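Below you'll find only one chain, the form predicted on its own, shown as structure tokens.
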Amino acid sequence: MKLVVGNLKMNILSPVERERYLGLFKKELGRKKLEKTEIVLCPPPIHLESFFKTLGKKVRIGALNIFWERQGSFTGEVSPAMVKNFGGEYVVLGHSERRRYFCENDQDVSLKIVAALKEGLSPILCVGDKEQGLKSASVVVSQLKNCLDKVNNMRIENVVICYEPVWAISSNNPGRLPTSNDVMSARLTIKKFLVEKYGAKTADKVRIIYGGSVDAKNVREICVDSGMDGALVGRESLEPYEFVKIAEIINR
């Protein structure tokens, strides 16, 4: 099953905006049959329950972040149990924006992955290089090694790996996007790591997706032609028509 994830980031600022978005999304999704593709929407935590109640039968719901403790005196944090109990099934972890603005490191991400899996959530682990070049593969492997350090063979199939080249993210004003060969190379690097750590049979169960300036114009080359299992969609996920169009292309 392919996977298309909408990363709504810090958007949808009011109940009115939320209802408009959900109405448009239901309308667009109702026009398509995406039998080969799983749709996940990850809104800000304040919208989690509303998204689940409105779309829960049509899509999966996920969170944009969690803390590694289940409960306690951690002001401002969201626990994996909260996400699970309010309808969430996925959580995006290790995103470059979390690393950049909140100084998260691989050890933080590792703790969060363990906490998510323990609560029955599926982590979407983002890994990627800041700059193109020969060191790209070693950066990705290092992140995988550190972040998955405490994930065993029984749990890894519940993890989604997202290759997120930081240099290609739209908010960074990229000079160019990766080609299908660039993405395919990253996919092979990730696959090789998974096979060596978990074995070929288990590695085949782990979905590898792409994230970084994905839109309906480039998704075929970047995600489909490169053999990726789907996409993590940022800016375009705020436009239901564009997001569903991306999912339709991946679904073919």
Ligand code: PGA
Second form
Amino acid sequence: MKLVVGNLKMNILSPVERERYLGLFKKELGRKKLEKTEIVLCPPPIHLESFFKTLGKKVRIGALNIFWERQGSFTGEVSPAMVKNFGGEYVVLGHSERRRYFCENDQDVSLKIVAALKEGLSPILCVGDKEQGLKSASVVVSQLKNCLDKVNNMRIENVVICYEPVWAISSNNPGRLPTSNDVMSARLTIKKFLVEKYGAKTADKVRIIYGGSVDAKNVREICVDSGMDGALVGRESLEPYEFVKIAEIINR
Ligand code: PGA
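Please supply the corresponding structure for the form predicted together with this ligand (the preceding block corresponds to the form predicted on its own).
Following is the full complex, with the preceding chain placed first.
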């Protein structure tokens, strides 16, 4: 299955806005059957339950962060069990905005991945270089090595890897995009790492997606032509019409 993930970030500020978004999304999806593509929507945690109740039959729901402990005195954190019990199946981890604004490092991400897997959630692990250039492959490999250090062969197929160059995220650098070749070569770097660590057969089961300024106009070139298994979509996931269009192109 291909995968299209909506990263709603810190948006949708009120119940009214949420109802509007859910209504539009339902309408766009309508009776469309995207047989080869799984759609995942990741809203802020306060919306998780209502997203699940409204759209849970058509799309899968995910969170945008969790803590690595399950319960207790961790003021302000969200437990992996909460995400699971309120309908979540996925969780985005290691996003560059969490690394940048909340000082998350690879060790934190590694603990969170273990906690997610233990709870039966599928982590979507974001890795990506800050600057375009020669060292980018080594940055990605070191993030993979550190973040997956506690993930064994039995569990890795539940992890999704998202290659998201930080410089290509729409809010960082409007208009800067990798070429299809850049993305293909990042895919190969990730694949090689997975094959070496887990063997070819297991590595083949791990989905590798691309994130960073994806829209309906560029998705074919950067996500499909590069051989990626899908996309992580930020800005355009706020527009259900555009988001579903992206999913349809990936589904073809
Ligand atoms: P963008 O965001 O699609 O707006 O670039 C992607 C992301 O940060 O996950």
